[in-house]
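Take a look at this single chain, the form predicted alone, given in structure tokens.
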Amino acid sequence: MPTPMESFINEMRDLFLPDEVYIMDGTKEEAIRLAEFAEKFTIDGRVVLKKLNWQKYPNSYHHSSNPNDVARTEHLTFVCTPTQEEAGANNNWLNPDEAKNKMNNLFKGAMKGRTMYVIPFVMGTPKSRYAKNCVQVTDSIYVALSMRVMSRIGKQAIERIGNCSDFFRGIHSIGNVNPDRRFIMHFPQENLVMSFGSGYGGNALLGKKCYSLRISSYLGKQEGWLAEHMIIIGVQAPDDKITYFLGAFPSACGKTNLALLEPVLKGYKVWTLGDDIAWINIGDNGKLYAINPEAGFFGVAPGTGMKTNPVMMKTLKNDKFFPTLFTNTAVNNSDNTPWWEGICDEIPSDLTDWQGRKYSKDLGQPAAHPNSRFTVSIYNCPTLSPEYDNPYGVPISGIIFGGRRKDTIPLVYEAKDWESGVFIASSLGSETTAAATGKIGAVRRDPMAMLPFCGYNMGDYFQHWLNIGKKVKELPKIFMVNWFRKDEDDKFMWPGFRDNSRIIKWMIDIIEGKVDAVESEIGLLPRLDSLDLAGLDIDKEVVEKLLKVNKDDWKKEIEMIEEFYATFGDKIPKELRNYLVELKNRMI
């Protein structure tokens, strides 16, 4: 009698009709063997992997994807629940039966002439009760190797799954990488994702956003926990005490830099536990604990350099784990190393761009794709927390939300309580930065930085956050930050980067009751003398502006929040609607 996992593999083999089925064991020897094969294997005339300079970037390979397949395809990503209301206005919806019929027709015989890689994997450390069992099938050797970096795959996963049928099923084929035949379908109630037509990370590494956020956010609602788009860090003070924080930021708001921060303050150190995903559970003692279900970083390359993120650069040059993958970056031919805008000040004279062309400034385009990526093991990180593999996770004392706003939002403030913190997070907004949006500087709402990743109606999601707060005995403090406030000359007033550790220190002092705060219309603001600004060249007047609450700005903000809330109709919890009314009254 086959096990549920064996039955799933047999079902997929009969559907895809591959020439060969290969079940991954997760060993380094296997990864080396697959990488060597990928160096010889071509797709659309491009070798899947090109070996880079191992003296400078150990275990590293370069991968070029199809130019039409370089990012998540939000408009082709669907949540397939029985009713559209369950998916909510935050998701594209398709009827589950219709979605399955569409995908199965695409899947039929799609792996003829190919190998079907079976990837048994665990999200979270295998010894944790919070970890989840998963199996993905794919015909992409690049995906198979990437999943080795991003999760715990192989024998340990097979042993955990055993005869159990309760595991996530991920079904993926790159097809012919046709954007007209590209879909990512999520079935939250069946713990299932079907993906076709893309080899790009978020569309193809189904343990990433698909499972760890969209499916898991739904599971969390059913099981009483939270799956969040958050960093996890531990901040060690001079007395060696470590305070653990979560942090949620929309794109281009310094999320990864904060996760790998080197504090400017003497005696402080940031320990990294995760840069992207946090699963948050209520521990036996009634406190919130967080684990990072991933085992690697899937980071944006452009802008990453020794000046901006030295810890990540050291991570990329570490040799602890095989392999490290660079996707759609340029290649410096003089030393066969990956290159991207922001890695250094000078542009090498002999570059091959991300599309395989000899690079020239005259092309009017960057050498590396703006969304080019690196995939590297978290075990390569020199600041990896000793608690990373703790099966119970780490106890959370503070949750930080942040956005990119030139005005309105102060540098930092604390929510008065859990409910007001949920309101702050539910109305989180950030200004758009890319010209492709057509509206540079427009405020885009991204509640909890989860708008593209919540696998069910976001109004119900807000209620779930409120419900969690009622079950926790010792709630973490909630803070809002804005590193990007500007002056009248459109210049940033706060230096950011390493100096953000000054704000983290204030949060720790608040948590420990060492300082108090000033009550304002929106929350609790720092007293000027409670911020450690020693050695920082900044005027008192500038700090006062950074912390100012402008009622006229907030009246406009409230109007935008009301408009955003209206998209969810009566699903917005009454606690949040009431708080919005109270906030409006305070601005009169």
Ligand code: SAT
Contents of the next structure:
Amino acid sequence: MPTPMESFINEMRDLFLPDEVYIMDGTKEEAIRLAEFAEKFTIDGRVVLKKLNWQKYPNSYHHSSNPNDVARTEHLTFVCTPTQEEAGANNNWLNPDEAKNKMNNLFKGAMKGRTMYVIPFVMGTPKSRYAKNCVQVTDSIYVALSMRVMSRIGKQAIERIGNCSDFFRGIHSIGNVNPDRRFIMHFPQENLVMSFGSGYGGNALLGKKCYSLRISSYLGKQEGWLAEHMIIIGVQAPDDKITYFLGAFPSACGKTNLALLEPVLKGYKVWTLGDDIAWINIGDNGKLYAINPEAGFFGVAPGTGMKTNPVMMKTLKNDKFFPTLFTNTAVNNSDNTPWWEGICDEIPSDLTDWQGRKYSKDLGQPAAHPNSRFTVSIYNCPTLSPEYDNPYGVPISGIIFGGRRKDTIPLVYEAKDWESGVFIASSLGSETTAAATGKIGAVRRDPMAMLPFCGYNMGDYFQHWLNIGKKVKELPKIFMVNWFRKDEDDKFMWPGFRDNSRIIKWMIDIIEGKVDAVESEIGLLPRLDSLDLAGLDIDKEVVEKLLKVNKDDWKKEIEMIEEFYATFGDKIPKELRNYLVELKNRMI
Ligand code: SAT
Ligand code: MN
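Mind sharing the form predicted together with this ligand? What's above is the form predicted alone.
What follows is the whole complex; the chain from before opens it.
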């Protein structure tokens, strides 16, 4: 009798008709062999991997994708629940049978002449009861190698799966990278994702957003836990005590920089546990514990440099894990290293842009694609927390939400209780930047930074958050931050980056009851003298402005939140609707 995993592989072989089936064992030798093969192998007329300078960037390769395939395609991403209501206004929906027919037609024979890579993997450290078993098939060697970096693949997963049929099934083929035949279909009820026509990270590394957020958020709802788009950090204070935080930020708010922060404050240190996804469970003692299901960073390259994120630069140059991949970055030909805008101040003279053309400033385009990425093991990270592989996860004392807002939202405030914290998170907004499509500067609502990643109706999701709050014994404190407030001259008032550690210190002091806060209409604000601003050149008046709650701004904010809530109809929990009414009354 074949095991359920073997049956799945057989079924996939019969569907895709590959020339060969290769089951990954997850060893370094295997990865080296596959990478060497990928250096000679072409897809779409492009060599899959090009070796970079290993003296400067050990184990590194460059990959260019099809120019039509450089980001997640939200409009082609579907949640296929039995009813549309389950998927909610936050998801594109298709009937599951219709979706499967469509995908099976695309999949039929799609791997003729190709190898089907079978990737057994575990999300989370295999020893953990919170970890989940998964199997992905793919015909992309780039995807197969990326999955080795981002998760625990191979033998350890095969052993964990054993004879079980309870594992996530991820079915992927890059097809012929045709944007008209590109779909990412989620079937939460069946623990299944089907993806066709894209080789890009979030569309193709199915353990990442597809499984660890969309499918897992649904599982979490069923099983009483949370799958969140959050960083996990431990902040060590001068007394050596470590306080663990989660943090959720929409894109372009410096989320990864915070995950790898070097605090400006003496005696403080940030330990990194995750930069993107947290699975949060209620531990045996009734407190919240978080694990990072991933094993690597899939980060945006542009803007990453020694000034903005020195720890990430060191991570990228570390030689611990094979391989490190750079996708759609430029290449500096003088020393064969990856290059992108923001890595340093000077533009090298001999640069190849992300599409393989000789770079010239006159083209008026960046050399690296704005969404170019690095894929690097978390074990390369010099600030990796010793608790990263702890099967129970780390106990969470604070949850930080943040957005990019030039006005309205103070530098920091604390939610009075869990419910108001859920309200703050549910109405999280951030201004769009040039990197995102659409109007620059418009406020886009992105509850819990989960809008594109919640695999079920967002109204039910808010209710699930409220329910978790009722079950947890010692709830973490919830904070809202805004590093991006501007003055009348359109200048940022707060320095940001390493100075954000001053705000984290205040949070730790609040958690430990060392300082108290001032009540306001929106929550609890810091007292001016409880912020550690030593050595920072900032006027008292500026800090006062940073912390100001302006009622006129808030009246507009509340109107916008009302409009946003309306898109979910009567699915918004009554606790949140009531809170909004109370807030409105406080602004009169
Ligand atoms: O491609 S991912 O979804 O993993 C990253 C992103 O686009 O946010
Ligand atoms: Mn993300």
